[in-house]
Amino acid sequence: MTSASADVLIVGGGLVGLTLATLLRQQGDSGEYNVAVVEPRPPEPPGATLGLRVSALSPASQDILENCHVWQNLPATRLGPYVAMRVWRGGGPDGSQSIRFDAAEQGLPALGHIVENELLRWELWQRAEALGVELLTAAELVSAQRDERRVLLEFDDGRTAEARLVVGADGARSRVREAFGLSVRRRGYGQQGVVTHVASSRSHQETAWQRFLSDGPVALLPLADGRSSVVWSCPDQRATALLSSSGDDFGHELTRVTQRVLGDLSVTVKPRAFPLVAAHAPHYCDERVVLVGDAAHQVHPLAGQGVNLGLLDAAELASRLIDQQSLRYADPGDKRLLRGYERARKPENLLTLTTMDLFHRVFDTGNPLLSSAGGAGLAVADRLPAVKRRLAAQALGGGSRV
């Protein structure tokens, strides 16, 4: 079949490859790089109820898609804005374990937005057609090689595809860094992230609700429609036992666990899991590869970091690779390129996956001693302001260049 040729070819459609690709494409001039997608399940229009997964999507993320000139198309109705965060163990949200994050703080309207995915992915495929990104729905990718000039793909559905780069953005099971022979760290939790969108007696008040269990943590977040999507990081045995219960008993355990911060709350969608890991590549690149996303990294969902770490790689690649098209010999294949955005980049992610393994081992262990240690060490980081505005400047993106 017709084969496809692109200076930069990004596996995988998701939210951070169309991003890297409409960054790629938005600077309008003679120089700009001809990139292509392949992806084999391109989205569908949004429906006209929210879907179920969602990200909490931080300023840094917003600066991001602003850019990319796809937030502005987000319908405001679609979009759920926090203005605060209340984060606590036990005693309730304003006890002696708990902290505390607001935007008048941080001199912002809001921390955050909770997404759907799927909307997103939608307006960012429409973009990235309308700047002249030639999308592929090809299928799975079977085979890579390449030599000192380019990279030549295979695709089970017979396509074959031809790169200068080759961008890996098709997630934690990823085709290219296998292909490539790209190296991954990856551990289980044991855990499965619960997820659901809930009603309830009480106004979410624009604010993100999340309490730290003995088993794992739970959080609410304030979608637009007065609803709350519910994440609930629990072993896998009791995430079974959910999964099969009534939605009566599902909306009454999760309101025995939330101690009533929203009042009663009743399941309105069916609920779905996903398994939790950890995962970390030790390298993020070689000749003409490069990782980006859960391919490269995998949080656990309890700071909803990572699309926001994904997006944050996709702004820090682009921006080296734009930087380098005022080169005469310009190569987005130049290993020595790809190795600065891995310095760039690494340090960050591996900071914020350590950062949530160690309060996964910390709340999650069962240990009541040191369990309510870390609770009081919110209470401790509430009264510290310095620390406080540390752990803010990191949940928001602040530490990185956009």
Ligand SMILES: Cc1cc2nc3c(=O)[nH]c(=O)nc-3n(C[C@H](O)[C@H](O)[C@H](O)COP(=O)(O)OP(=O)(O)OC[C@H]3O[C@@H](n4cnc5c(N)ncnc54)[C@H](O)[C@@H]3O)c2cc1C
Second form
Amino acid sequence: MTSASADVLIVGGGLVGLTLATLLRQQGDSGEYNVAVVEPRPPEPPGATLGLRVSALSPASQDILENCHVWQNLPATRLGPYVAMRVWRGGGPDGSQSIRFDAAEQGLPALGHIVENELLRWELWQRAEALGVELLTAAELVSAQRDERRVLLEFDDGRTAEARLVVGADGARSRVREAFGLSVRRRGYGQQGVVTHVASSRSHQETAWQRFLSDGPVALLPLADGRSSVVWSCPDQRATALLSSSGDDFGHELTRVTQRVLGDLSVTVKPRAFPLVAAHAPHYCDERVVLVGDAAHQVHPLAGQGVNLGLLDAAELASRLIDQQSLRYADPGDKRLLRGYERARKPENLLTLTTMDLFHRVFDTGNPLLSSAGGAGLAVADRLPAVKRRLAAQALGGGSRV
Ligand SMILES: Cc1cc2nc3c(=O)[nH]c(=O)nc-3n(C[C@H](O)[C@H](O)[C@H](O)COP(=O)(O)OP(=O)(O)OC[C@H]3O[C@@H](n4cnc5c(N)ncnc54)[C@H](O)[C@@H]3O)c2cc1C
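Let's compare: the form predicted alone is above, so bring in the form predicted together with the ligand.
Below: every chain and molecule of the assembly, starting with the one above.
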């Protein structure tokens, strides 16, 4: 039975938790924190073909991962850059209800990259290990107690750990959030995100395509191997029907609803579905505990922002903790520090959540008046540089390189 002791103990070795661990150990001077990560499901080495779960990562996320010295290790053959984004409602991507974003317009080489979640998690894991992060595997948090100076955690395999700060990076169903009595407001969209990869008869042109259907958006994201990743957000019933349809029928239906923008589409990977939820924790911190990523907020994937927001949380918290280290009696569990992090991150997370909610209400509720007004709104925004810049900034993850 091993007992661990750390300054900062991160529960959850997903993309956000591992990024935070790596950033905290990145400094390389003598004042480093001891960092441990608890993760019941360590990443597997990447397979020969692209994994099913991918994320559209913004330039801001790329910066953070470059700071971790992880982005540089991702093979170029598995990074799918996208240089344009085309969004439309009716009439096709060039029609009267459409908007277009170009990397060149933003002065960037790419608007972002499509990256496999497990490949990235694998690289982060290797990097964290090399930096001396203690990785506790096969353990799930079951209980937590705290006093003035530290937190004591107990795991399902009988191991225990103590830390000065516990970070809940354990995703939407955060056990840390629950164990420390932090509340969350959650609302299901009544939709599932159906994901698969497709081959297409026309090139994806390194462009992310998204059409707002009357019951949810469908996106085709360009993969490095020429295929596209599909994220089709649709009502539960339609998702069930899609999952039980044959590959051919799925492909035909997808070709039809995307108005043949990439020609004929054929499914190359068995589709899977994920329930779509909006959630936000009113408080991201309490005595010696703090939440990051999906444990603090969950957004609709229509603008692909969940990981991007989570990595910005990790960067903000890491930079505050590292600053704190220079103080004489540095305490990573200092409440003012944790509150400062919460104040810094909440507005952007809430703004994204509210914007995604608004898009969902306008386009996905089946109200034809609202959704054609939304379609017209896209065209108007396309012609208003200030509005377009604001939308692009949000899609680029804070709009600036960090
Ligand atoms: C269909 C779909 C498409 C998406 N596309 C995008 C996209 O294009 N771009 C984007 O930015 N975001 C996207 N997202 C959102 C993104 O996937 C999430 O926001 C992101 O994965 C959250 O990362 P996380 O590290 O906070 O949580 P998670 O990825 O959920 O990781 C949590 C980790 O904690 C571990 N854990 C859980 N419970 C415990 C416990 N009790 N003890 C210890 N460890 C525990 C888990 O094993 C896991 O490794 C999408 C989401 C969906 C559903």
